[in-house]
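Shown here is one chain on its own, the form predicted alone, set out as structure tokens.
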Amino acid sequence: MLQPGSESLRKIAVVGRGTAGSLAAASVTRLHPDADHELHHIYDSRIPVIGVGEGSWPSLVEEVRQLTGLPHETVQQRLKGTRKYGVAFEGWGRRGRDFTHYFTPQQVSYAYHLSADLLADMLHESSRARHIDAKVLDIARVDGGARVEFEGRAPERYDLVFDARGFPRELDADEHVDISFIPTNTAVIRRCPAIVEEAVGPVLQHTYTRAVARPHGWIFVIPLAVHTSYGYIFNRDVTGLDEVESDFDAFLQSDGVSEFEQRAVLRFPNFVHRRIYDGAVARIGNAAAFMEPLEATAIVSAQIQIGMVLKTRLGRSVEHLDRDAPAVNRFLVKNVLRYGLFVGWHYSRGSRYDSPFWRFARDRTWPRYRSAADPAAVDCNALGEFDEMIRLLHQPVIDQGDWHRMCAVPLTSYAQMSQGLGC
């Protein structure tokens, strides 16, 4: 069936070949109703995809099956993946006890632990696109579309461009909202031997992302079928890299890990772009927003950004574009800020460590959340929705009509974290 907006989307570009860019190219291929549309997937082959182990949300399981046409079992095996049923927190909160944040329904709903480079490769195969290996210098909205400027080749005009080029070089207050209430900004990534037993066929055992509080931050442990990804998340302005590396060594030793491969030291901002979508350019993935990986929000944010932009553009005729674009943008910005408030809240009760990092996180960083997310400053009411979820948790009885309330994540997630942290 011809969709009202398909005629205004004859030529589309996706810039970037990481997870977000590959999801976008595969999504355009699957969702565009006209087989003769033109899709350019543009990326610079000199920029490698860092093959870190990543967690995800249950929504990715069905989406990847639909985008690739492959059975769940085949997808999981090709991703070298395991089935993630939640996040196991160790040492977080005022109680100092370990607890698990389960996906709902508990022990039924699962996501993937996956290798990011393998996901990009698999989605790449599922995209019908002209592949352009070039460096992009600029992407700008022009009358009726967007213009992409290249190094060494003529510019091209597109009806819609998905910009998945990654983090901004630096934050600009006019363009970005600084999610300053999240206290981390750097990750040390290591690859270690597998801790999951190999199996004939997909690994069926229940696995969890471990989030282990440490003196200088926290460590994630993501078990894949062929290796285990470890990452130490910290704040480089509070703790030096040498101290972090030393504590990382001590943790691996206590975990029984005798060898590792150093993968990367990554600096990251916690931010959301004020203009994720303007009607012609859609920033997606790390170009749109980022926050530390505590609740695996990166991939699911990209899924929402891509899906909402594509379905709005295809489902609505072009005369609605000037009205639709601000509404879509406001929703996407609010959604990221709601994730950010949920993640930042994890630090509000500290951890088992009374260290400079945890005092900084609990006493100096988290208290900024009200001013940083003030509706007047961010042009949306993510803060009011977050406050409402916290208010519900303090009720002696939650009415049945509120059981399915959401603020980026469901009330059940807030309840599990509240109990675990000792709020």
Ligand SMILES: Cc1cc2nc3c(=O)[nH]c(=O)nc-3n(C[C@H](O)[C@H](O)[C@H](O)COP(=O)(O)OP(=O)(O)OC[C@H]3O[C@@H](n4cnc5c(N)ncnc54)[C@H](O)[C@@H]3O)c2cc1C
Second form
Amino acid sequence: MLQPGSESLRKIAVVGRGTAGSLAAASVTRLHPDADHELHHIYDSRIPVIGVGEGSWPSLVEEVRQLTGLPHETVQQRLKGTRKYGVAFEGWGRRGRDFTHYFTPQQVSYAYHLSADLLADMLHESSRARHIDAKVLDIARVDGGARVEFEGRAPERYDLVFDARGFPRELDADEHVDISFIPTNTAVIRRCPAIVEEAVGPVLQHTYTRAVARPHGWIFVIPLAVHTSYGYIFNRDVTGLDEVESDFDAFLQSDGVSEFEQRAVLRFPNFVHRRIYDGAVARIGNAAAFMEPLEATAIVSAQIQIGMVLKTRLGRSVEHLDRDAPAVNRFLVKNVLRYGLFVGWHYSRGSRYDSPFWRFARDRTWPRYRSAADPAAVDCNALGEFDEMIRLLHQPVIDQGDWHRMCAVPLTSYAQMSQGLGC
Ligand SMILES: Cc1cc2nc3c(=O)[nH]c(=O)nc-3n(C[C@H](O)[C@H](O)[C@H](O)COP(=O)(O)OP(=O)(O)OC[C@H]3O[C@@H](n4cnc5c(N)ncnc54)[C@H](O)[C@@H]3O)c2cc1C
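Right, the form predicted alone is done, so what does the form predicted in complex with the named molecule look like?
Expanding to the full complex; the earlier chain stays at the top.
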């Protein structure tokens, strides 16, 4: 296929070796039509990757197959993965009933529960890059490209830089949209023995991420072939760590889990960078945006960011760049904001607990979504598209022409959540 942009994309850098950076390096290797392009994969081995990120969306299944050239079964086994058919919600909403948010088509479409480290390893094998272990001090746009400054090395100029350095150190209102209408900011991660049935080949059993409402937040349960990951997601400004640990212990006991390994306590921001892409620097993964993992929206967002940037840069000649970059940026900001609205909405009907956390989430935090996503403040109409999905759900009959509408996720996802939560 003719790739008119490839001439202006000779030297590319990916900074960061977590899930986002690893996906970007493998994507450049696969999509760049000229084998003689130069790709530098830069990371500081002293700065650890975040390492969690074990739920995904169905688009990852085909994407990893394409990037690695390996059959699905091999990919799944190498990821120590299981097939995720959706998210099983326990105790959410006002109906007092458990329910499942299935991928569409239900019981057909699946994603992976995967080991994030193994995914990165597999993607590295599929990347053709020069590896540079160095700390990056700055990435700045310069005429026709971007300049990367290193600690202890001479700076380099690139045609395009993917910045996958993870969370920003602090949020700044000029640079970041604050989406703290999502009410959580901390996770306690524990690892427990596997609960899926052992298999000789890939595990074929249908599995679900469990999202269990608890008094101080909610717990995810992600079944992998080798272990099960548990994470308690809460707000450290509402609940102390001791109370959360003690409720976590009680939950594991009631779940029949007698042993666990404490892995980490992670603080996270909820934000969207206003400038994800400027034509020369593309922020991807946790450097671009983050929200809590209730619907596993981080890896899929990174996939979209990398795909949009590479496809527009390669597919369009460089004279369109100044016009394309703001349009791509607006699309990417809108995409993550729409995920944010979908995830925040999950809290809008509370849970089986009338606790300080759930009152805070339902009555104080979620109602701020309209001002946070006000189109005048965020330069895109994610809010209008979200409102339109809610309007469709309230129609007595949804026209067939609207069945395939999406606002980050399909209308079917909104319908399932609306039913389940009792909206
Ligand atoms: C509790 C929790 C649960 C999650 N669950 C899910 C889930 O189920 N599904 C999902 O999709 N996502 C999930 N995520 C999100 C997950 O973090 C991301 O999907 C994924 O790991 C992307 O991380 P990243 O690659 O952007 O950054 P990181 O993993 O933080 O990697 C950053 C990289 O940048 C490098 N680096 C940093 N600074 C520099 C520097 N100055 N110079 C050079 N190199 C540098 C580091 O060495 C590292 O290689 C979860 C997150 C949390 C907190």
